[in-house]
Amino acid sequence: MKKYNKVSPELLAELEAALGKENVQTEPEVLDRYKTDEETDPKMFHLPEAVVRPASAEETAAVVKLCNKYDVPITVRGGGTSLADGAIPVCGGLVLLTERMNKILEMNTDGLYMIAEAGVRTVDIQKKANEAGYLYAGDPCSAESCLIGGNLATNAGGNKAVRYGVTRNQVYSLEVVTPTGEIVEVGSRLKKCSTGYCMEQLIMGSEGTLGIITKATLKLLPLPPYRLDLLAIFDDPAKALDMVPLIAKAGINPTSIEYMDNSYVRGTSEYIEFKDPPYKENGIYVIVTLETFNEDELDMKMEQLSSLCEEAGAIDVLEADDRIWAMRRNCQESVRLISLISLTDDVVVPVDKIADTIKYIMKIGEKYPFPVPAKINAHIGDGNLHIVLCKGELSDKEWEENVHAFHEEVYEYAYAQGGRLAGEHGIGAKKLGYMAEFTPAAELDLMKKIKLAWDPKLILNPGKIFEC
């Protein structure tokens, strides 16, 4: 990896002579707070040599000119929510926060669209939204502490993918600050354009190393007015699973579906402190979300969905109130409950492959000294499923040693169905060496080459996806 200059005491002046002194920080206490994302290892943690706080676009070319200038490398950070330590500055020099460009700048629901820098919360771009009558698609289930320029970079996906897509398939266009410092317009609000390549697609999900995003301009549309969360509690996890492709062949068309594991219903049950019913203790939950513009379209999907969740063999099927939700929007967090060090995975398979997946790491996942096989959490309408494992008291050596061993089991198992090693968290620094060995060389070897020819001096996020 590419060896950089420390942040000097030259380079400190041109950034608060850029910025405002209050806005370039240095106090160890300050650098200790940024050293980590979700991470909870400490051996993953690195500390930044400085932190800045630019409040637009032009700020943030010239943090990014400066860095050229003085051979310093930058690493973007949103609401450091990354669980595969995108946001962890893993070669030192700088962490640049987004959080000050942090205005809605424009609504039009004439236009069907919103323009919002990349500081703004997901759950405010979803509100402002919701409150005029629209609906804003991308709902990653940490929506109320990520920020929407992290959403673009990584590629969030959520729990409306099933219907609506990724965070990719809400964007007209964004506003980019280069890897040397110029600021660009990519995409435009169109519903359809072939004019040459499509860079505001390149740009999202390339997790920083292309390009800061400082603003975007997203789709809105129409918001359905009638919706049903429907709860189905199995106990037998194939039955569960099994029920995918039904729906998926009945034309039901929903938002979402969503799958718990029985040691997640335990455990987010316990987190959130709620034990009453519908919860049971041997509960396998799925949970589907049924939109329309039609009342009795719901009523029909509602019916139609219950009697497939009973053939397929559910205990019971009920209407989820927002404490399933809850539920399942504390996944991660229950984690710590069972261990202080745990690591999540995000690997993706065609939706006909995720049962057979899931069913695979269950069987392979008993073999492992984990305290816990492995939890399993899934986005099984879109086929992106997410493995949590627990170190526990396990030594450094037999964390490490069993890790490695498990995933490339289930890397293996993966690929062979077409899949891929993430679906919505990206690669990181977490997954760098994983990335070189599942990927095609060539596929590998052209990525590289993007970078190279974009950022040639590899100052943005370095060490995360793949090394030049």
Ligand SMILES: Cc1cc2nc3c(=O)[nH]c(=O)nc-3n(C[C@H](O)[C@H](O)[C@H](O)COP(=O)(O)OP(=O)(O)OC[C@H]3O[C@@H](n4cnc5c(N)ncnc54)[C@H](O)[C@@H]3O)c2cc1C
Contents of the next structure:
Amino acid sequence: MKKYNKVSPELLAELEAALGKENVQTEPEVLDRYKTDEETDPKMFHLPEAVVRPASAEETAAVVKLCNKYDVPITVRGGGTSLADGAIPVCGGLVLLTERMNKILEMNTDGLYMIAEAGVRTVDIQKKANEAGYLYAGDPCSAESCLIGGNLATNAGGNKAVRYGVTRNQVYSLEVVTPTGEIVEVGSRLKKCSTGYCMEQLIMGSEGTLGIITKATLKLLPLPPYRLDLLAIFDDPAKALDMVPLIAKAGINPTSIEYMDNSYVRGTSEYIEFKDPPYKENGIYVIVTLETFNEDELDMKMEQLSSLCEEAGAIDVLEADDRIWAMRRNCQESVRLISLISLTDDVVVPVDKIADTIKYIMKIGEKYPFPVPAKINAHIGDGNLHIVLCKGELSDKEWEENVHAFHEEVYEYAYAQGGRLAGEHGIGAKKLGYMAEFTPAAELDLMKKIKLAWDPKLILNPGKIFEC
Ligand SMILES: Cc1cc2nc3c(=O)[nH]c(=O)nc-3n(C[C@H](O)[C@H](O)[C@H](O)COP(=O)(O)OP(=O)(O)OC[C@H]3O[C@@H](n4cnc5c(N)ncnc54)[C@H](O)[C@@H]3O)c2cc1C
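Structure of the form predicted in complex with the named molecule, please, following the form predicted on its own?
Whole complex next, starting from this chain.
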């Protein structure tokens, strides 16, 4: 890994001149706040040397230019909800916060778009659109705490991807500060465009390594007025899993199909203290959301879906209320009740392979000594599963060896199905080794060449995705 210069008094003085003294911080208690994101293992923590808060693309560009001049790395941080160690400053240097770029600049319901700065909370974008009768379709479970810039940088997925796609499908254009400090607008507010490379799509999912996103023009859709959440409860995971391809083929076009294994059903209901009916102690939950523009269509689809679930062997099929979504949204947080240290995987496989992949993971999971067997929740309708492993009382050595052996088995299986390491959380610093192991050499080489061409001094987010 490249050796960088330390943050010097000269750099700090120039940063203060550019941003104002109050927006450049080096107090130990401030630095301590940014040594980790959602990472729970202290071994992965890294302190930054300074934290900066630019208020605009121009100020961001000034910071980037100074870091090129002084050869100091920058890690961009949005809401810090990364599950891949993406916001941890693994090489020290600066953490750049986007939180002061927090304005929704325009909402245009004739043109169906919204322009927002990178530091706006995702939930505020969703609410603003909804209040006017429109939909911003990006919907990660962390929407209350993540920022739109972080969603764009990780190409976040979430609960509506089955119908609307992931974050990259919700975007017209981006304003980006390049790794050398230029401000560029990539993409355009067009339905179609074949005018050179699709740069905005390259930025999305680049996890802060190719540019700092400062502003985005997001797509809006008409908000379907009719919505229904259906909960199908199973007592056999195989039956629940085998139903998913049937829904996909039925022409129902659901917005979400979410899966919670029994360990999650018990864990999250305890975490959010919700054990009223329809709670079932041995239940496995599949939540399906339908949205339509016509009430009759909703009724028809609901009947079709209910019959499908019953034929597949559901022990209960009922209309669900928001509490079911509260359970689903709290899956990640509920793990804290079991273990202070845990990790979340984000494997993605083709949709027709997800049932077999989950069954395989459940089978191999039995032989590992984790305090609870691998917990699985999944955006099952788009092939993306989250496996949570808990450390509990295992020693560091036992934890590391078993996690590694488990990952090798799971990733080999997933790649054999045509899958990948990450469906929505990114690679960050967490899966660097596996990225190198599982990505074809020629593909990895192309990625490294792009990184070096854009960021010759490796200033932006080094130590993420791959090592150069
Ligand atoms: C409870 C919980 C539930 C979650 N559910 C989902 C889910 O359903 N779907 C999903 O996809 N993810 C989910 N996540 C993961 C996480 O919320 C997403 O990865 C999210 O997109 C990160 O946004 P953030 O603002 O917190 O970014 P951060 O964590 O701050 O940063 C993430 C990465 O993006 C880079 N970055 C941030 N802002 C910018 C910017 N403006 N320009 C360039 N790079 C930038 C960072 O350097 C880092 O590499 C969940 C996390 C938690 C804790």
